[in-house]
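First comes one chain, alone, set out as structure tokens in the form predicted alone.
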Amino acid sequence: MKHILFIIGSLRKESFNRQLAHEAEKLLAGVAEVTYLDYTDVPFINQDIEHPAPAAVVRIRETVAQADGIWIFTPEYNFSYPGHLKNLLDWLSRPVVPNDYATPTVINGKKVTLSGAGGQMATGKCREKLTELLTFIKADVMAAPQTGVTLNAEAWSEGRMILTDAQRTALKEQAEAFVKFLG
């Protein structure tokens, strides 16, 4: 059974993207093992503390290395991805051994898929820029299908996401495609 690591781009405990991840987790039941990455204790990247890496960075690198694939669920912040998610990816893109740029990083070659729940653009710009960043740091991004969810007015006022049948179908198709992508 494949192991998929879920990374939530929102730090809010009951974020819409965490809710979306829970829906995806249900779709993967019996097909893949799902775990969630807690990266709330990862410090801002800083070359002064890069080597030896902080304990939180060592932990997330080990967790990412053990996963067969990564599924990122993220909101869109000002036409882009959240800063804390970028910080996480920056740490994952750095050499584990000081000044060793020849050895692959833990994100290098890692299979990744993207989803997001947000406003009218359904996180399209965020997923586009995140694909560009992940490709640059040598992750293996599944370009399609991706799932973008436009939240309705009730979601914003009640704090809970209710997927339409079409959104649920899109998420199911992405889950199935990602499992195949993992090989």
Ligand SMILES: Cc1cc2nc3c(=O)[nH]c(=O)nc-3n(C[C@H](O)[C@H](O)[C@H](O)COP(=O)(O)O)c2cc1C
Given for the second form:
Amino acid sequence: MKHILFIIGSLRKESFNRQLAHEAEKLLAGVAEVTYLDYTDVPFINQDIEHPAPAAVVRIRETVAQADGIWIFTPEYNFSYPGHLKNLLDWLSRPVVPNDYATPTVINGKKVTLSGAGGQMATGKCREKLTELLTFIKADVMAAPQTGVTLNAEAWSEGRMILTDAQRTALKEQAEAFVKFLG
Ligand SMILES: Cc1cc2nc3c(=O)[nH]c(=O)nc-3n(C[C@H](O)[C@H](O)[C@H](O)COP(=O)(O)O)c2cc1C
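Now that you have shown the form predicted alone, what about the form predicted together with the named molecule?
Next comes the full complex, this chain leading.
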């Protein structure tokens, strides 16, 4: 069974994007093994502390290396991706051995798919910019399908996201397409 690493682009406990990930996890039951990346202890990237890599960075690199694919569920912050997600990807994009740019990084060639829950744009701008970033650091992004959820008034007031049938179908189609994409 393939192993898919889920990365949530929100640090919020009741995050809608975490809720979306839990829905996707249910859809993958019996099809793929799912684990979640905890990166809350990863420091801000700073070349003064890059080598030797901090323990949290060593751990996330190992976790990413072991995954067959990555599914990112992220909110959109000001028409882009959240800073802590960029920080995580910056660490993953760097050589493990100082100045060794010949050995592929752990994100190089890694298959990635994107989803997000947010406002009117359904995180479209964020996913567009994230695709550009991931492509630059040589990840293999599945261009389509992606799932973008525009949160309804009830979600904003109750803090609980309930997917429509169409949104659940989109998520299911994305899950199936990604498992195929993993080969
Ligand atoms: C700094 C910041 C910027 C935001 N900018 C956007 C935005 O550009 N587009 C959008 O749809 N929502 C934006 N939001 C609202 C988020 O979509 C909303 O807070 C959402 O619940 C965050 O996802 P989460 O529930 O997974 O934490 C922004 C929120 C924050 C904190």
